[in-house]
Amino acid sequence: MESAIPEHLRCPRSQARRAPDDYVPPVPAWVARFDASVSRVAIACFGVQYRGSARAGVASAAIRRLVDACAAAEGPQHHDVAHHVDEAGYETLVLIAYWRDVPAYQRWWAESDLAIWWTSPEREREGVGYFREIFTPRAPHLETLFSSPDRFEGVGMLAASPSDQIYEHGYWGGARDRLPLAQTDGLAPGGVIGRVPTGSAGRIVLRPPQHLAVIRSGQDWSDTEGREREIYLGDVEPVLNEGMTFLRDHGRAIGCFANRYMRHVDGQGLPQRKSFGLSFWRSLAHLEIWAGSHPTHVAIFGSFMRMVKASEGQLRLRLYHEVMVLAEDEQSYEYVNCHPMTGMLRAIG
């Protein structure tokens, strides 16, 4: 076994480990390994929100010139398409597209239509809310973590390569512990959030704060079968949509802004046999709160170690995700005719 740190990220620590050093995983997990000249990646999320089938071809629509971009020649190298349906019923569409470097997604926004398209006032008055998110976070504010070295989601697709099983996982304080900026930073939250003026009534600019969390869990359950599935699908699911629902509607009290469970969709917007959720926290510390304490989530992860034991640890089912801990230069936010509790705007709401 091997630290999640990659090596060249390794510093002497200043901020405890949340394990002791004898401490032995109990199952095996392993994260992405990225070349040591990625230094800053970027990851953005561009969303459609409708409500009534009226509106669906419009939001379909642009959905499908952003896909067709991304196969630019600076396009990202990785892509996924998803849907959910948020708090006050809105219908979503999602793009999240990866880039190994800050500079080419510039270039792909700079050099498409997509700028002209997006700022077109017409984007206001089209029925449907639109909304950019755009995270580039440097490699030591970045973690990740796979449930098997095979087959890798989200910023992982742009790894060189998986690691050996790792030693700092399957505890809570884990995802801390895989932070190379953790080693020496405390990361506490900062700032406030507030609008950046636009100068349309229609189109809101969020300031972003120091050291917002922002976490992608994902579950991909197409290579399950039989017995398995039926426990995921009948047992496990349930809970963990449960949990979604918690923080999407109610998660502002203990400190996350905004939770969306999406569903990956196809070319045709079918659904496939894959989940993730997406969710904003004010602070590391907030989401490490939940995750080990609240009955939430501890009713989701016994469902999992249920789930674990009948099958006597030989799961098909994956497990992956990505954290970031962003600086307030790592990350903006617009949001264009979205209602109030669309994503980041819920933090000012």
Second form
There are 2 protein chains.
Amino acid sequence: MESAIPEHLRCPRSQARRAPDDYVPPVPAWVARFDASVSRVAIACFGVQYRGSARAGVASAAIRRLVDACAAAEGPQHHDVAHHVDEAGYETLVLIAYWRDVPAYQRWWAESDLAIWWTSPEREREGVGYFREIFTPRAPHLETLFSSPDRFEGVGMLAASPSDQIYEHGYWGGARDRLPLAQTDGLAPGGVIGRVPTGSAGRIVLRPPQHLAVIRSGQDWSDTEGREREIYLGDVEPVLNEGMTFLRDHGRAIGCFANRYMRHVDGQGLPQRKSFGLSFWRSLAHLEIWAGSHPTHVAIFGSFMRMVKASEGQLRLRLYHEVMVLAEDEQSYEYVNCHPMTGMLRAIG
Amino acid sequence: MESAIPEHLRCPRSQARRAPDDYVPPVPAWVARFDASVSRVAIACFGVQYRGSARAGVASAAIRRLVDACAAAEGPQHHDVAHHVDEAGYETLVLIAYWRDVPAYQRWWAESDLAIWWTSPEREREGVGYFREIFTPRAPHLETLFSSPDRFEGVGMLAASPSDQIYEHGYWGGARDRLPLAQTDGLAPGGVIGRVPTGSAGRIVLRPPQHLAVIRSGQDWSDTEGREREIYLGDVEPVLNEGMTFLRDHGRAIGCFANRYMRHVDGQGLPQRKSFGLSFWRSLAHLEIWAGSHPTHVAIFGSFMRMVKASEGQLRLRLYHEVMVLAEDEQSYEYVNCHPMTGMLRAIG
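With the form predicted on its own done, generate the form predicted in complex with a further copy of the same chain in the same format.
And the full complex, kicking off with our chain again.
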């Protein structure tokens, strides 16, 4: 077993860990191990928002353009496409792409036709919304967790290997103990989220807040069978769905600006047996409070524990997450012709 | 509303709070407000351990002697007597007494016949065990929490008044946020608990560890009626009892050296409708891990929430706790003719 924090990012703590030194986790878990040369990654979330079948074609074409661009030389090492329907009845297709270094992402964006296409006033006149939520966390600002070491997702696809089993999980507060930055920083939120002037009324760029926490928390039930799949879809997923809906509809009162519960789709746009919630929190402490105390999350935890017992330790469900706590210069948000309850626009409502 | 930490003990934090600054508790709670002149209190736990009716008389007489001594000029401002049966089948009667200043306790002990009586070799030959567990926490090492502001227990009886409703509760980690010492100290445990040589084989004195956490967590159902009392005794208390038994029998593996689930008794030794668990933890972090993650405690929390709902906000059950994180010089332990699984003797087993 080893610490989740990689050796090259370990330093003397000024902030105490939540777990005592002799803590032993109740079940195993792993983290992604990045090469030490990976000092800062880029995670780009491109969205296309639409309502009705007439616009669906426009949206699909836009996503296809972005997916095709991912094959370029400076393209991302990994990408996913996912879909969801929001509470206003709009569908969203999202491409979420991962680069092992930020300059490569910047060259990909600037040196292709993409930036030209994106910034064209045409985008504001197609009857769909577009958004770019770009994260460039430095290595100490990122942590991951995986329930199995043999298949990774998201930013884990940039990793050289899985870790050994790690110590710091299985208790509320584990994410903070795994996050290298939290060894010396209390991660207090700061700054006011507002609009940055742009040339156009249809394009909204936001000023990011200090220490925003973003979590992508995912579920992969593609390998489950029989009874385990029944329990996941019939018992666990509905409880998860309720929690996701709570965060979407009532999260702002508890510091969750936005939550998208998304389903992966394949090249034909058909749903896969994988999902994730992507949410934006005022601070890691706000996320911890909900995860540690709110009845909706305690219920998710409880239903999952019942599933673990029923599977007698042979769980085929895979769970993972990636958590980032972002400095002001590690985030950017642009919304083009989107409705006002889209993503981080909800933070300035 | 106000912070649980009294103004005269507030200082700039080097240790981040668990709760974000805009956190709002889901239900109200209060803490005990001590006069600023109360810089250090004494909490003395005297125990008499016996098995069988022949010894019960000896034990009762010893407790009666201690209770009578509480009426002396330098006696405690408050005391309780409580009873429990341990897993070895021994009964224990405990007097737990509270002083607003430590010199008064020291004078009470030294200037009466008590110290002479206690240290007499006679005590080792009566077929009962005696123990003294003495705590002298400085004000920053102590925190309390009460579900109602109109009846206090334990160290709260030394308080001048209740606080206003306080912010820092209703989430895992609240106790640390309320503890003044935790503003600047990570409360890491240290030191090895061992025996200090005494003149006698029958008397065991222990060397205390740094930052031992002691919690007295109590329940008062004397004002409950009808359905609420049925639910407490039939649904909530059995779950609590299971959790208390888990800590007693399996706690050492998770850092809980000892746990006594005790029932208050009146002047005639008859049980009252009040109880408390008194447990000793290697560190506050060990207590937090169990309280925040262990199925037995999550079950207690869940059953209590059901009771709150059923009472429609008119709960007559009262809950409270006092938590101390003790420096080495704020604890002393003496065991006279006790079995080896008694209290902190379990820490050197």
